[in-house]
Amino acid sequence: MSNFFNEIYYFLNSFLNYEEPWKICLILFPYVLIMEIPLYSLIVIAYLKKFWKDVFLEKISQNYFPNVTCIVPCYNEGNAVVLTTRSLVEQLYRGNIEIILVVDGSDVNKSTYEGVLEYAIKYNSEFKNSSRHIKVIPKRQRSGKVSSINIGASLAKGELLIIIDGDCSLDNDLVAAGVRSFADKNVIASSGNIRVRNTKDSLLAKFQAIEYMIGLQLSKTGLAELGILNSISGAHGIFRKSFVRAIGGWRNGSAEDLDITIRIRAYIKQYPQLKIIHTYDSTMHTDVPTTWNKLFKQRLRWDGDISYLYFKRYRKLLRPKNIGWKNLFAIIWYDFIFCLCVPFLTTVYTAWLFFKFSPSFAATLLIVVYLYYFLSGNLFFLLYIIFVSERKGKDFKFIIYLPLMPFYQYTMRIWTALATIFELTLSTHKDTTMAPWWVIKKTH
């Protein structure tokens, strides 16, 4: 055992100091310089555009307020879904704010739908005047989340839409946040900012809210700025109304979220005036899966969904013709190279070394990986606290977790893998809870 340490504590050495770094790098750096470094690169420089035209350049106006329809898909929620609407009718906004409360299987889902409506009829005899109304709609039969949306577009009187998962707590400015960008009638849609609200629950949760910093803000919004963002979260949505309606809504099944941004993104192509954001300082906060259990059967379907989407059901409508050339190299390079390549040569590459080197070596490559995932960590995060997060002090206390990320980090990735290979050969993102069976069934 001590020469093994030995060996390692030798070929560290040897390269830290020069003598053989070639043989790590040739190794090592094909597989960052060509699929990671550059993309981080872009967005980084894309973010601080966004950060100097936000700050000097361009002024957005303070005098819009649109009727707005904020959409609460429910379903087996109980009192949560109660908190969010009161944060909803609690929010800072000069306009108008329509609730429409879309309660799915309410027969069977009868502790949701009694507690909306009980607060919803008080609250609307008890403020006839305000401005803001809350519309409770029960489905009796369950059909799931998109189901739910679409009805609740098709009642909307708002001009913007604003979709809303049931069980989250909300920044009192959200909407009028989320809304702010509208008012360049060239803005079609906006992802807005989640926040992981049960950090304090496990350490598990609190490496998601570091990955929701990175993953959901700070590269979400160099994303928007590239016009290459890769999907409008489903928890938390801005649309503009009728343009939502014109493309025919949401489609059933499973990842309705990244369904809709690629339906955008190839509507795009044809008007390319139009755009899609990234609002960073419209928060809402979530809980996350505290266990490995059920956050790997999260990320099975969100992986998954990726694959099911570009190989089964969109492989047709990515061409040039159809998305443009754009938008066809940010999806390989992204989606394909990124989300699902990386994880693949990870997984390949970790087991090649093992097999090709010696365990000392193998080991000491695999040091390398960790200091450069480490090192690039804390520059994405310290640009995530200067430039975009909203709650610096807060925030900044998660910088004790960094050296445990690229662990997390790392096996997240080889879970994409298998995650992409179950999609592909056993079709999971049937598997899901967003819709019933039936639904899922009727679905391509």
Contents of the next structure:
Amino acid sequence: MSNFFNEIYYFLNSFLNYEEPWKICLILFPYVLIMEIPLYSLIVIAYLKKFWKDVFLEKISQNYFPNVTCIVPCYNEGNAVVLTTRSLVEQLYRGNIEIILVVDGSDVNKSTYEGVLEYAIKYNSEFKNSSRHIKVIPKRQRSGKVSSINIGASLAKGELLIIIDGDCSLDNDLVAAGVRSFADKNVIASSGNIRVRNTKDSLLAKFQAIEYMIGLQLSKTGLAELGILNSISGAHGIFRKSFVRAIGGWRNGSAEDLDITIRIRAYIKQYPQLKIIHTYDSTMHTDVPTTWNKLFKQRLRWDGDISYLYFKRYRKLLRPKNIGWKNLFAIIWYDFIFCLCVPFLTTVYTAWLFFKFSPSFAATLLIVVYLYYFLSGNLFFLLYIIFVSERKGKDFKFIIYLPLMPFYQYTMRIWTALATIFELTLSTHKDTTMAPWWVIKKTH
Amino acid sequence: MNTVYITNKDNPFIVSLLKEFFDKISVFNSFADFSTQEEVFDSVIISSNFEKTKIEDFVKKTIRTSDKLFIVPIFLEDNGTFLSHENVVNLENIKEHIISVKNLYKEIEHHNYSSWENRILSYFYTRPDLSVCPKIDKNHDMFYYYPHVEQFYDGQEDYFYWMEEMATQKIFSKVKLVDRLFCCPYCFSALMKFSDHCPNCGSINIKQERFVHCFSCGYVSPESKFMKDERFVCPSCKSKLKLIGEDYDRPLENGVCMDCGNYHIDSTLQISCLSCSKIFTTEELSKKSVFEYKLTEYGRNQIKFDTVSSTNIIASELNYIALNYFIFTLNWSIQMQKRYIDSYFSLVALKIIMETEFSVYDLLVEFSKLLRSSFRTTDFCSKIDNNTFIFLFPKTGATGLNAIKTKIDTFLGSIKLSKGQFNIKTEYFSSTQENIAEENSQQILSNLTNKL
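With the form predicted on its own already on screen, would you show the form predicted in complex with the partner chain?
What follows is the entire complex, opening with the chain shown before.
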């Protein structure tokens, strides 16, 4: 056993003392150097550019207060929807906010329906002159989240639509911050920041909180700045109503958020002046899975949805003439290679290491890989804390979990690879709970 | 049967119709014409062609105030149909009704109709089936009025109060609670204006403001104090408050005065009476119930024998017996005293002197409570006239009588009314075998009441 560790020590020393370490890295970790580091660098540069513009150059109009409609598709969230609604009426936004709560399958989900109805009646009567007004729309027969959002969009009176999940809480400046960028008439959609609410529940929730900070918040800001934002989250997205209506709203099936983002990107090819952005200071808080089992199920759906949309539904759309070279390149690089292929490479590479080399050499390489992810993770985390976080003190406390993050990331990558295989072989997107089977079976 | 038909239009058909039913019909073309004649009629029929207000004015000022005419049934003729407040709707019933009123009126044993109260009580006596129903009227101070009573009421006192008093005396029974209203404690009007004021300076320029509670430092203040560049920033610890339930909460909603800046939980609710212009608070509000009334059998007897008086409250809930029974019982007590030395009895005679009945009604109620506290179930009371009461206390000697005397004197000493407005004169008698040796009940009662 001591020989094993002695060998690891020897290999590590050799790596560090090698005259040109990047050469050996290129040999041993080519996809990291070719794919990951350039992408990360680009995102960071784009983010810093955005930060520079926001702070020093562009002054966004402070006199834009359009009517806003918040659509909350609800199913069986129970009392959690009341909390979501409460944080919506709490918004400090100066304009009017119409809150549309669409209860899917209200005959079955009576407690959710009756709970929100009671709250809405009480609020509307107590605050008659308030600039917030709550409407509850019951859908007696269940027909899925997409139909709930589309119904909300068709009834909406606001100029902007904010789609919010029914089991979250919102910062009181979510609307004000989210709306601000829409003063530019060319902005047609924006994704918002999502934070993890239940971080105290488990270590897994803490890992996901860090993942949301770096992976979602930081990278989405950078990708949006580069004009290649890949997804506007279905849990928190802002849209210009006229544009949504013009493109026919959301489409049935799972991953409706990714779906509408791909279609918007296609429209941007036709109308290059249009923009989708990421509003990092429009924040909502959501609960994440607290057990590995639940997390794997969630990611199976998410990762499966990516491959379903790219390989199946929009296979023909993903051509330069439809979405442009830049978007195609971004999709291939980020969504296809980085999100789908790298997990495969990581899995195969790990197996290859142990097959090809001695266990001590393979373990040494894995330590180097760990160190790389640990250092890069720390770097991103610090960038996030310095430039993005609005709760710096609270977020900084997560630094103690960073040493464990590479293990979490590694596990999730392997799972992404499996999710892709499942989707391509078993069409797992049809197992979604977002809509009933009689709706999903009609989607293609 | 002598009937009047007052109409401002020639209507030979109605006149001939009425002639078929009544022995004599006198037709007048105006209220003024009618007012000049002095004949006594059994009923009055008025054409609906006259203005409603003029008809009401005529009925109230000419008919119901007249000693001779106040009791007559009045009908409103409208294209051959006859309307009345008195549950009589067709011409066949009218005749019967008029005869009934006339006969019942003859039963009443007094002829002093100078007060509107006496007139209306006789009116109700002659209409045994009539309920005194309130009607809603937004122009009325109480939102309700009693159409029958308004025909007689002279406007000097609150007739709701009088009706309540009649119910207390059991002259009327309360058939149904129609409504319950908050009203002015000074004039009992229900026409009031409510407004909320700053408890500090009294200004009406106040508004509700929601408060924010910072979880970081515990600071609580109005929302406006936290607002900075459209965000909540705690003025105390400078924390950014973004998420309700995690960073901050809403502990309460308070009022803030825009004039003096005072923060308050409850503003002061002030009420101004639109009728008397007095200002008061909710604690001072009076509550008034509106009932449907009906004359009781007891009330009918009181009216018939002219014994209705507000002083009846004195005897309410005591063993009240008719005077002849009282004299009979007194005679029996005298005989017992004559035979057995320890069979004492005592008598108290009371005379109530007052200028107006309404203003001292509460005092009478208080006084009746005092008597009730001294009264035993074996004691009796009766009335000699409207204001004179006599009480018999069997088995009560001079010592017991002195205790009653002390209570009554203490009560009279506590009354703070101007002299002459209200007074109760009392005379006391305690029996011994000596002082009744030569007496009978009539003599004892005469001696007592003459001293009052």
